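Given as structure tokens, the chain that follows is alone and in the form predicted alone.
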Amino acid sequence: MSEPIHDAVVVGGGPVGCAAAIAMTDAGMNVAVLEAHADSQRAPDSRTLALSWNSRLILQRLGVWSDDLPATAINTIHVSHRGHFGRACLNASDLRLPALGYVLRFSDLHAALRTEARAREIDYRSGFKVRAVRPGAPYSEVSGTSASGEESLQSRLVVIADGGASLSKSPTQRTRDHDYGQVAVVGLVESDRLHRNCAYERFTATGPIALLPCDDEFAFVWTCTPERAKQLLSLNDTAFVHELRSAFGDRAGRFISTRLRSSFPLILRVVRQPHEAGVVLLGNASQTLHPIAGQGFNLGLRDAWDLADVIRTAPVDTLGSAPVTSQFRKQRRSDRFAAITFTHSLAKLFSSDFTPLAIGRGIGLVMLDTLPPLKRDLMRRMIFGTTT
């Protein structure tokens, strides 16, 4: 079955998906959501995010961000190796902003990005599983099966956010991964301190640990080997606690309790974006970072915002032609190249506990404390991204 044409179709309703789509709509597109889990397949999902000022006001932009949404602030952030001498401390009001950024359960954000969505009236539909995508000129084509059975739109713009899933679909999608040959567990910590709106990037020999402040807990991300991390999802919440604690130091106070721990793989994936006309990529659809550092989330988001941006000065019936796909591809360049950089290079370099290299990393923490003209420009571009 064959519908009306649609100005942008957006294959991915997670949040870099939904904010492209709402983006898009208030540059005067109309625009359609395929989303793959139906909403009554939706399960919990306690994954929690770590989001910069600049992407709080992306969403402040996309009418998303209230004070109804529970966010907790980051303010400052300390980055120590343990065992080895340095630290920087990174502070809000070194840039004079009132946050960092903030921390937020993946599933309060994504409920109001989709409520946000269906209240600009975006054709949001849950349970559309994409078999293909097929560019074309002037219109490509989105097909795949809903409750309805088979169902095929056609848009002049096909946006892939759907994390990397769609990928199969499409043959002339070329990636690049790395495997890191690491596994990140994920979960909640509780101290007996409070953490006073403070995240620690805490380098150890088993692997970097972040603890952002969230509610009254700490979300924690460890690295480490898989074997490792087989290990540490094994131990009952006493002995993980006990675990932890002997790796992370007592900094951030006294652990007490943990909840809701998991893991995942961590990879580097850098897709080749579409030459051809008709479809872009953004998210994790196009990269797949480390999580150190926390750049993979808010480089979504400035993907989505780009997009919008380029979209917004081109006439309706151009959408997916070449010169603004090639536009946005090029827009989007030099942050994208400067995030992958950044977050690979330092997941290499804080991976080996050589002494002369741990050496090197202390005084690297020394002159970026130190410095302050050095400490402002690398927060400048955590939080903004690089421009053109």
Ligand SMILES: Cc1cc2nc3c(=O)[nH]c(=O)nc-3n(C[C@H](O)[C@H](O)[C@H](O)COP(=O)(O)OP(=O)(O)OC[C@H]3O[C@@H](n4cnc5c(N)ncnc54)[C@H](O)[C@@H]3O)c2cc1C
Second form
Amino acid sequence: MSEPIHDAVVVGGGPVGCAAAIAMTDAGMNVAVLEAHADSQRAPDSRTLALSWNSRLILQRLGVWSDDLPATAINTIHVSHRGHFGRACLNASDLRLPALGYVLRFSDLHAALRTEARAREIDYRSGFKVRAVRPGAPYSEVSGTSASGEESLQSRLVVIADGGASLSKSPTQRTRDHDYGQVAVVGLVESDRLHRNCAYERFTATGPIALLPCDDEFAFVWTCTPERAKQLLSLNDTAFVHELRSAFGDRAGRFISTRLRSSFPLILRVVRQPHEAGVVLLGNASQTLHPIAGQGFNLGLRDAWDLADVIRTAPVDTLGSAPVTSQFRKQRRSDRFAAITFTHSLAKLFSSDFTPLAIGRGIGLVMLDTLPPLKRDLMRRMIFGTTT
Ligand SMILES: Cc1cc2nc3c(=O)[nH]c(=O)nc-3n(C[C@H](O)[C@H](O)[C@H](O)COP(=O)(O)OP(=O)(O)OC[C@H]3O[C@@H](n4cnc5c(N)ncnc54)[C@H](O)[C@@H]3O)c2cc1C
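Same protein, different form: I have the form predicted alone, so give me the form predicted together with the named molecule.
First the chain shown before, then all remaining chains and molecules of the complex.
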């Protein structure tokens, strides 16, 4: 029996691919998700994600957010620069929100999204590695290998959410790439002081360190050079705690122990034209960002939400057509551009200890703290994105 034609096939069942599949199913589409890894083969991922209040609202609408999801609220973000003047404090009450956002383990969020996708009876096929996408009209073809051998599917629209792996790296795809020459060392750290739902972003001589409240610990993201990361990962627990404390200080209490240390290389990779007739790229497949501003997944989730919004009103036989994909491109342009520019500027600005820049940063933090309209505008953009 031949495969039915799908309205949309999503390549990649990561968090953004799952969110897009759920949102498109809710918009009345018949969707399949093709995920290269079988659930049992997934390597543990010790990353934690800071999700904005807006992302919570989207996940709630998708039926993914529930009281059972282990999430820790962020009510305050304290931004400072070790050894220099200037600090800023961002509070949920400044925007009259219950929380600025939430911290979740990547694996918990991803599991909740997969569970919801399966509960909607989405055709989710794990262990299916897509090898090629052939855009076409009125149907595109997606082919790859699964446990049953070579398979191919036809679809009106192909959504590539492969996290920036092979498919979104086609030789014809023009990209803007920047290697920060940095690595994020991540893990969990226990402090002798309660976090009181406060997150810290602290700029230090050896790179920015973010501490995010996570259950009764902090999740840390320490950006440093690859050599330093290698050294930090080789240290025993006591020596690592000592290094973290020397770099960060005691602002969040005295660190006691760490666990689940690992590292991620940091790059900027932006696909210049992430949409063509029949195919759209979402999430990290479209833009891979430095984690300094915690925007990557939040932006990818807005990509997924807006895609469903655009196709909801399009007649089903036009799903893969140029007018639909260019409508999506228009709807995403300003938010995408603003998040990429903001994140890249922050990563560059706070990775240098050049004295005039350090003074500029201090002045910027003081201005941010003392000018409430400026602060509220920045917070709104970070939480809700930029709307056209
Ligand atoms: C250290 C660190 C901290 C971060 N912190 C934050 C944060 O605080 N807030 C935030 O919003 N973001 C953060 N991010 C960014 C966030 O993790 C990513 O933006 C997000 O995970 C991207 O999700 P995705 O679904 O697009 O890609 P991925 O999570 O990479 O998923 C892609 C999926 O596609 C599958 N796949 C790949 N190729 C194929 C193929 N050929 N066929 C089938 N399947 C395929 C893969 O197996 C994978 O499951 C952070 C990132 C890092 C590295």
